[in-house]
Ligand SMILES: Nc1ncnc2c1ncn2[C@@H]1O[C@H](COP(=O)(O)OP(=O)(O)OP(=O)(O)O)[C@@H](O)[C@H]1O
Amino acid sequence: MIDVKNLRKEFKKTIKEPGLKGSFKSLFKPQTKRVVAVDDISFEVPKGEILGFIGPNGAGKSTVIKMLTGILTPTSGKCEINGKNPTENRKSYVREIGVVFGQRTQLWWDLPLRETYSVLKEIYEVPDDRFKSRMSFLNEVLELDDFITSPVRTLSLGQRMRADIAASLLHSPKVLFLDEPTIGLDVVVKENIRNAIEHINKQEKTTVILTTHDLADIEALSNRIVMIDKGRNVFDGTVSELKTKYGQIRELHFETEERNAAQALCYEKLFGGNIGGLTLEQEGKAVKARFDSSVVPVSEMLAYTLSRINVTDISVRDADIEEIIRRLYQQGVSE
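Let me have that sequence as a structure, single chain, the form predicted together with the named molecule.
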């Protein structure tokens, strides 16, 4: 179980006045400024869950992961993984966790992949027979065979990511931290990586914290989401709770012969222009209008549209999770 309570991290940043004089001054009398990267974050993750840990750029996700993995020491607050504090008992703690930072590899650049795993075997003291069976399992799930003899520096990004994930799993950790494991990958490789994560979670009951900007990862893998912004919690719940809570966004789809539907409809006239971010896109006959049903009720939207132009094939759909989260990131959340 992962237990995070009122976690906070401040960094001291050196500020330098411009010019040579400034450099000189900052060398001898450095001026520092406090940066609050993580303000106040709390959440719990039960064993075996895949938690989607999301938020806009700079929200503090990687800093939280670094505190959970013991790379950074919190300024205040609690983080405990299976009753252990990540910064104490480092040696026994690292055996229980696996970590992947998608932005940079943790593998040795010049070593052939196979040897990298042999080094890790020694570091984690994995017995020979266990290592053998583990390697064949990881080979099967992550398809490492094609490049296992190549030096890491020659691997493609997708191969490198699979290799990194295998490395993080070699010692059968109970908890796996994945910070953007699908960043920069094509759709096919993304899909392979998702399948591998799902397989390992199901087979070994590994608890996973997954950070991503690709919401398809979340939809495929995690039932629960913790969303943060500016170092604070903004949402904690299931994907369907998120949809219920913020999912008043609807899409009206229809076809029309009207070549400029926006002009003909003139939605600005609805409610005297108070239409809450209503947008309209047209491609040939197909029109999609996106609106907030808490501002413009569905019935009003339908009645108004039908009264102004001739349409066929009209339907109203829920916005998908991608759209809800895009709006939350843009507008912020007030709870």
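Under this definition, the rigid core comprises the largest set of C-alpha atoms superposing within 1.5 Å between the forms. Numbering follows the first chain given and starts at 1. Since this is a predicted model, take the numbers as computed values, not measurements. Compared with the form predicted alone:
Once both forms are fitted on their rigid core, the CA atom of residue 253 lies 2 Å or more apart between the two forms. Relative to the superposed core, residue 45 undergoes a C-alpha shift smaller than 2 Å between the two forms. After superposing the rigid core, the Cα of residue 69 is displaced by less than 2 Å between the two forms.
What about the form predicted alone, after the form predicted together with the named molecule?
Just this one chain is shown here; partners and other molecules are left out.
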């Protein structure tokens, strides 16, 4: 469905020297330097997959998405979606994709939502019978009925995001690009939108590329992750593979009457000074120790803890995906 090979995007950046003289010089005799935003990225996405596409700010995610949607032309490399080149086959290509860019709406601000969908129906040339059945499906999945007669400018953020997703799906696209679809939403609305995306994916086999900083979205919706940093691939695999390869961080949760567990435990002795992967948090009776199980095995961590203080309850959990990725970026995964 989606085939990306050796994708590269370069920009020219004007170098401005300081002061008024520098401003005149950059105006009449500008100096430029080459900036590589995306550097030889490759991946494939089969039909019907939800791919989590992640990376830190400035990693090149948005540039990749803009090339996949045809907004930007690659400097070099191959980018093909459903057999079409996004920039060469622009007119026919946009009929096969849907795009939601976070806080940027594609809806008409002063029109009632229902009229906005009628305008989009004409733009995408959706037949009347198909439009009727499509709106019925989208109403059911995204619960639009409560606000479909309201002007877009009066909608809450959660309502507008549901409305934007519906607009992107009105013409039954084969591929859906979602850029931060749950940004700024409360927990309940996020869950509703995740459920809607999952339902649409399963019902219609729509291929989804999901870009987000909310890694709960990734864990809820995606089995596979492509991670980029500084314009390059740094990981391509399943969530479980990521945890197996990089996720040796464990969390020991326990309750104790000790008011200062950190002092009583003296984990430094157990870790022999190698405590870079150890953090300890205590709130009342509840204590959370995050540690690297490749340095100290779970069994030793448990035995040591139980031998040092009185514990009323204890459990070991895997660190969540957000913690794993945060540590990866701190360590500089692309070095």
